[in-house]
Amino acid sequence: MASTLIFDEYELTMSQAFWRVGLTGPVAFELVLRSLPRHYGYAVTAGLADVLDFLTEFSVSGPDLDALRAAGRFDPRFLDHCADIRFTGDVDAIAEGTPVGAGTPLLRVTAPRIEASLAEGALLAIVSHQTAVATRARRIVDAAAGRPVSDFSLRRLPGVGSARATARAAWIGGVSATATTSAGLDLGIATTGTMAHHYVLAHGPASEQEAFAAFLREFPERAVLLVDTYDPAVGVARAIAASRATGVALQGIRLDSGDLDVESRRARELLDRAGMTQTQIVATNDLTEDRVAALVAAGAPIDAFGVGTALATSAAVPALSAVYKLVAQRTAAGWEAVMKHSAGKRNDPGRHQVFRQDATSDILGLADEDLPGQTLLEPVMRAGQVLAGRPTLDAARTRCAASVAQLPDEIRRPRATRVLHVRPSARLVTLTRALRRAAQST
């Protein structure tokens, strides 16, 4: 992952100002999930592996520095300083695939101020995006109640650059396969794909059966046919006929339009009448967790779902409320906690640890506290080097499935009536109050 100039410009302007006055010592930033979207009871952490890759490759190329010099907005001596910059700090993070609540720091960066400042934009982009996708995927997978869900998001993404990350995060969330071929080759994720409507249209309306037969002969191991280019019931009948004519067992049919409940029942009846009781019905068409849950609750005979738009983007949840905030800085006297006081945007001061009490509640304490429960923030990088024993993608996927399964139904359901609760420790409350009083007295 190229990291050259993946910065907000204000990260560069602030860094030059820090460099000018010598404010370059160690600081701690935390990337925090400030709030949960409406109806969400939890979020699933994702993106850490790509964060570590980004920080490992952290640098500014010579040509990019030359372009900045030519623009004339920065001190050439500061740009010379940037030529030597690498990430030399520490990262502590919550393992990917972990369900978390609002107010949870997903990772902490401890590093020289300029390094930590320049990382802000990229780290937020990586973690916010992948956490949103992993969470949405898990919610849809849960709504499907054991029926496989495939990731069909590529064509709905805001740009091809996010394809791999989206497929990766969806896999953590529990999808059974992705249609993004490169993600399958790069990450070892199972891939899937059948046909589009234009395949059928290319053969003409009178030749739908011949189109199906040609596809079955070409890909007998992927014998799933899209049957609703014209009339879904006629399409199912022609898929049955094509299977009999070619001798290729019809693994499944896909429905991509109309009333999926009604059409799936009609398709199931036709397939069963033809003796094809093992042929599966796959549903697509702008599915969300609410629509999937409704189809499952109605008893629609759908065996699997393909989801695209809801994984790629969401009108209801276009972005997670994640922030990257300074929480402490090193002074001559030691580490000093800092806190933003802005209305509605206050952050918790100090370096933190998250203590998991049980499946429904966490305590947010200070990093040096010893409180009951499992500690979630663990060291993953020291002095710019990734620590040994880095968890695999499949380990994150397994963790997600197992951990979310422990959550109560009120937290897991698509319209959650309860959230995974995060409460501050007594010491953190005391520190917060002290800093508030200090700010009010100045």
The other form holds:
2 protein chains.
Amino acid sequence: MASTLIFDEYELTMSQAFWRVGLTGPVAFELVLRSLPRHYGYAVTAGLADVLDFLTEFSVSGPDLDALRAAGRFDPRFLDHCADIRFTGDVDAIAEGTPVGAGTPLLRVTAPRIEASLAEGALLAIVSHQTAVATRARRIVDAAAGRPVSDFSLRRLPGVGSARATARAAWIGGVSATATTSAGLDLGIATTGTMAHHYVLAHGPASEQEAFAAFLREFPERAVLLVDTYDPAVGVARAIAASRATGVALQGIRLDSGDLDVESRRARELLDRAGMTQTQIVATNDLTEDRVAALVAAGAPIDAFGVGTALATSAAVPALSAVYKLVAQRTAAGWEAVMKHSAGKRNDPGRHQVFRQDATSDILGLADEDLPGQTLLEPVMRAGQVLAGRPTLDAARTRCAASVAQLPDEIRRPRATRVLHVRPSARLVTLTRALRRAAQST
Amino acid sequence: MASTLIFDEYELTMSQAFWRVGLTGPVAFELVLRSLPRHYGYAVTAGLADVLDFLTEFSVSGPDLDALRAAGRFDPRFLDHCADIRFTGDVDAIAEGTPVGAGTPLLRVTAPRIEASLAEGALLAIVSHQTAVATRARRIVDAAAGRPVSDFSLRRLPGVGSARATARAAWIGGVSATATTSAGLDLGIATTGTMAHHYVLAHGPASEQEAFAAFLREFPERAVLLVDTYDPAVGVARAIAASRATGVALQGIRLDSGDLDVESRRARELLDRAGMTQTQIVATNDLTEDRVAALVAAGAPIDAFGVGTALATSAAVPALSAVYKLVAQRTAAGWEAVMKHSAGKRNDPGRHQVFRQDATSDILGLADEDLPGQTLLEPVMRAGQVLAGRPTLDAARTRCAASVAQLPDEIRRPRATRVLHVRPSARLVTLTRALRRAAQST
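Switch from the form predicted alone to the form predicted together with a further copy of the same chain and print that structure.
Then the entire complex follows, led off by the chain already shown.
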């Protein structure tokens, strides 16, 4: 982490106020996906591994603390206290790669109040982003119906700082490779990449075939040529000629403009006529899950997709409505459930457990309830230490693919007509009503 | 930078191919804002300072290069060559904080081909993100019509890696403060932050007034209280009572839910009735430029806004359509303009200059043209060295405010009915036609 002060300033003002009056005992916050985006039947959890790294390294220290002291906005004795803060709490979380519905707590932090508070901004940013990317990736991969999808999102990311996290979440969602070299090497996942238009342009308009031949000689194992720098039909003919001239089998051609349905049929015909029936057609150019699904439904002969913008962001769903909310605090009498009452915002009080009934329905109960079904929130950190046996990135990816495969098409499709359903337990309903009454009577 | 391999893998495959055949001479790439988002009358440039930092530090080295060698995908002799690569080129750019129209080159990189290629992904990610954030910030600040707007975006960012860049760009766009402590200290810009709902909840539903009083005693200079944890009207009454009990003047109250127009009027009345006519009303809760403009137009008595999601991202405009394209390459005969012809993608060949005619219209000409108007692209880096006299962050912010103030309302408003107009010079039109003919004849 570049800085150790990655939080909203109000966490620090609140923390100083808590410190002053000794309101520093254990509390429980849950990071909740409040609602599903429109047209989404589910979301795919991701980001937990980075949350655990963040909490393990968490401190307010060094030059950052000096800068904070110099700013003079906080009590120096409180900042002395901050210097000693490490994350000493517990985390329970739903495994990465799990499909979930609206109202689901993705993780719970149980920790001394100041530690739990200071983590808010970073945890929301990490989990919201990766969950959004993993969900988008899974929806696009699903729409591609078995055709591989590559992550070409680097240039559409908000700065280079999110390259690794985006590639990671897209991998959980099921993409086949990333174009981001650093992320691929760091995460140990497949990378992909052959050429851009400027490679072809470098050789001049009269030399497209020569450019292709040089590339095939250089990278016979990556023989995918971008054919639409000038005219795609001419480009395909030159790709075929370059393959014959070099003796390197043409693995694929890539189309990055125009009507991809029309162009892919035209390219397929040219390739087949040349006997290159094994040569694949790769399509890119602002593809979304809707466009991928439409191309597949139309029967466009496209064998693989590359997706950038629609992984990095989404016009339909620019941000997930995730919140990090105080759900309980420990008093002399034990754990006490809490709930805010702000208009129009759903809030489930208390510490929760998610009981999965089957692939498509969950019960949101209280953590100490004993309900049927698989419990999704499981211990992952205790007293600041990550528990052994954390699943690998590939395990999350496998879980995602297997779990989503169990969902019916109405939940999976880009414009879902049904959602993964989450209903509250009877005890949670009772507790919510009791707290509402209590607040109204004060 | 966490890694030195922040590029799309195809840059490396192309670079090896370029290296093999000696296509390594000087080229010019321009980073172009292809179109304006729908309803936008202009965009505000941002990110240049981070681009220059990136290029200054650029290298492919250390453990990253070892990992790349181990991966075995590239020629070891080419990777040896990569180890020596630093950015030795030139950058010409439009100053940060400048309003621009569609088709504008925001910066030009003139460098040996491999250096210029490897920078593509990072430069696009940096400039697209910061330009999008600065533009959104300016539009929201404009909609607020003089009322301060604070940046509350941290939790909505795609991971913590973009916190600094987002705060920076939002500052250029004109926000009054950031809630992200690290960014505020690092950039030397104002920070803001008082309390969240969980601060009030910590004290229990019967003790909202006590929570407020404790905060006022702790931070009399930050006396802004969040009043809607339970019931906003009750919250305002308790805020007034806490102010009287502590003798600390109530600077403001914050509303974060419900109908902000209705609630702000109710709060204003309560405050005025208590004689607290100077107490400000701060509004937050998923505000966009449209909602801010509507609240201002309705005459809601709101004195300041806090904006998060709409700064971090945008439903209307999730990503700017920026491209980094090869525009010219140096041959034995001198600089040669190049252009790709992919269907549906506007491409202006050659190295350009933007000649500003007045606040609302530019001519996009060739770099060696001598046209009237202020030239916007100016030298900022030569032979890998940043030129002295770079403007400060505050200079960019001042430029933005002053330049946008010169635009008519039809260009500035959230749903613009007119755009900052960019028209090509006669020579550029002639060159584009000539290159189109040349490509068709090959």
